[in-house]
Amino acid sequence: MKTHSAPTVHIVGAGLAGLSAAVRLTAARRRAVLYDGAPQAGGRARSFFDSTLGRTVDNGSHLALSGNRSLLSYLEAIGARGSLTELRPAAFPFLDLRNGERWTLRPGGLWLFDKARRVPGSRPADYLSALRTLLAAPSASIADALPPSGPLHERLWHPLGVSVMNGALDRSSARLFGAVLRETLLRGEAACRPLFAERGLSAALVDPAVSWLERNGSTLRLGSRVDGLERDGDRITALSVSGMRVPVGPADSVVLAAPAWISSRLLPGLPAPAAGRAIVNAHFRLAESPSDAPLLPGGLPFLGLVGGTAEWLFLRGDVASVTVSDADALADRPAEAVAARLWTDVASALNLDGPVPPVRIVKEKRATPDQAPAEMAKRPGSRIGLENLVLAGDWTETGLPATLEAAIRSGERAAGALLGARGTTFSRLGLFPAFTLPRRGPI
């Protein structure tokens, strides 16, 4: 692509929902400069070097589905298609810590009426009750839409929802629970292929994106922390980057796309929801090479975690991560507690024994955005009547729970509305064909 004298467009934040911006406003030609005031982009879906186990890890784990649109075209843009593995047919595994039961759902076609690819004990007229979701009242919570117990909701509804969420079932929204199911479980087995970062988060989403966004003549000025908008009027006119002045042009534009606390404070009275639960993720190494790690029973680099502590196990090489959400009280018990209270997950998951091994936990006390339906009807569009400035984030309205697919979906909003193209995405405007991704299987 060749570049063009053009406007800048400022944006604060290179998380997901930054990037995703940069990248589509690069490819309209527009030049972008990202400002963060950490090291390195990808915000909070990033990996890094750890020292105590000599291995390089996602800060959190995350588990996109192949019904993510906007990520896929995402990911297509910044020449990046290989960079997830699609498992097929999908298969989520499970395993009841209390008494060693192990299930494995299979979804798509005539699945709801084979009793092997279905939750134990449950029936096909069971999951009819997800579509109660996409029905609900904007005030009603997944609990009130949701049949409060039996099999589904101990096995798949629960584990599922708070995780997804990032909070108690009774107080996360059942109308952005029900978008997940609406992109993904109920349009079929093409839609809910796990996808795995096998390098890593940073190696899949963001090194590819920096690395096309400076190749078409975009910047990134990371360590470069944005603590002021100058404003006259409707229009922002300067940034404070550091403490020092950069003027916003007549013709530049302006994406303020950090989390909902950041974005407040730099535009006092902004409409935002509340900070969200903790989500605390441990990362411990199993073995001195990755040749000597264990494997989950079928293969599988993943699996689902029922009535313990923790929610979800990833094994990469020879370190296995867990996930726990909703975890404000563990995320203030220290980390040898945290870390203790979770091996015993892992080591029950994977028939290990002995001491903890090394281990990383990593706290996110402000993972998500609350996701209550009251904090959701405070969560801004894109324009909010600055001529300007556009907002991105999970946090902002895109119709999804605060998710990696929300964050980029968010950024291509952003970048639509600067560019007159109005909730339009990637796909959309035809800039980007579809694509085969790597493929593991078949299991």
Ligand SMILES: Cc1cc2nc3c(=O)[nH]c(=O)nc-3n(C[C@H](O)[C@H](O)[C@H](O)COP(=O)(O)OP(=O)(O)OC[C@H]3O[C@@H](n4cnc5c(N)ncnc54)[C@H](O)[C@@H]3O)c2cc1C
The other form holds:
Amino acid sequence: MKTHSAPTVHIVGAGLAGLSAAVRLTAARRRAVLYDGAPQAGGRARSFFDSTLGRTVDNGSHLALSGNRSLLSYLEAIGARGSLTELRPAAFPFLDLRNGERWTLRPGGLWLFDKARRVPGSRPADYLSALRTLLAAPSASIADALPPSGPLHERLWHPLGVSVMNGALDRSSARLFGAVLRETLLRGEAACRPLFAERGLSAALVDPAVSWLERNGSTLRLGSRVDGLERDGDRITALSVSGMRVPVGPADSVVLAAPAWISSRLLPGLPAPAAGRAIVNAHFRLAESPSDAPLLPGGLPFLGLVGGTAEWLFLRGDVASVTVSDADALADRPAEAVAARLWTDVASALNLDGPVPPVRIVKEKRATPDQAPAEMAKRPGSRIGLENLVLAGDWTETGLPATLEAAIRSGERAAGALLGARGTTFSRLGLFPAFTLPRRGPI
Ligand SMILES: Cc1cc2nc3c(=O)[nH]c(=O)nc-3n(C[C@H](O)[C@H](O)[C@H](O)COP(=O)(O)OP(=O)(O)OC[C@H]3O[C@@H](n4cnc5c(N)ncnc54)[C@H](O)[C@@H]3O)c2cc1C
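Mind giving me the form predicted together with this ligand, seeing as the form predicted on its own was just shown?
Time for the whole complex; same chain goes first.
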């Protein structure tokens, strides 16, 4: 492998954390070399062509919100601000699969005082319970902080909590859930508009970053697994990349942006949360051509489901994708059984019948770190006492649950730590003007 005399930042892992660190460093005129063991970048947020469906699908449907400021700054930085579609005004449609009841949560303004915009059966005062997650002790679970039953629990806190935290409410950190509410729901309508990757995660978040990095002198090496770090005192002196030694020069540094379970293998003794639960996605092709696809009620691209197994339904062209979080038990079942179970929910939501159509099941076994309070207490910051190595990844200390926003923020912070500007972000550096997104018209 070629070595370079110019100072280089070696970045292990080209998921969103590694990509965001690389973008920030490259913008600051450092040369980044990213190594990823996989054949494509994007890590847990990627697209692939499925030959059974004849369509490009995502490993799992992702939902982001307009309050995800680091995600939006990252898109601005790579010139991809048009790659996500914003649903405006914010709306979260739901269906109860048991009785067909539908409602749409429409946050913003005086929404809590409008029955038609809040969860049926809930009262404005019920929503104040959300504040308890903000003030919760570090050891508290969401179940400790929120009332255990009632319409709001069943129809909002439970579905939202399980999908945001990828875990049961009684073993997921209340503080982290509160941080999401603080950055989105509590900031008003403009911070909780759903953002979708209509053309897929890779096209929206990954490919534009890779092109931008390559245009600006940085490099991505795919199929390059980092299997060891050589250390001399508190410096990393070499990487082993697919068995080959790559020297880390005196002016070079390393960003370790691999998942927690890989990072702690590369740095024995590193404190890290355990791997968490599976997320299962099923992608059903509903028609021979995208133009024959059914529509969701109101023409919205997604629907929250309660009372079944599937939790969120996304419609992209003629592919209906459903996602199930905290899904270890489901992931242990054969793909055909998973498809049959989830098709029942999709068919019911879309008023379809007939046998299971062409389908692809994706089981992401370690979709996130374990977000129980005790595991989250192990999250390290970006600096761990090594002179030329910093950490990034959704599992590191960001104050947020493991999400796209956390991964991107961690990458920014890791880069900031190397640049000596801890905590600054793309936008605060003044590198990029304020962003605007393409609008999906009012619905
Ligand atoms: C199915 C699913 C649904 C999700 N839904 C949402 C959602 O709706 N909203 C949301 O905000 N978040 C969601 N998430 C979480 C989000 O995808 C992750 O938090 C984020 O992508 C993590 O990025 P990362 O860079 O920290 O880690 P990763 O994406 O895991 O990146 C790490 C990279 O390191 C590489 N790597 C590993 N070992 C090595 C090695 N030894 N050498 C070199 N490279 C290595 C991997 O190949 C990978 O590319 C979801 C995750 C999954 C799996």
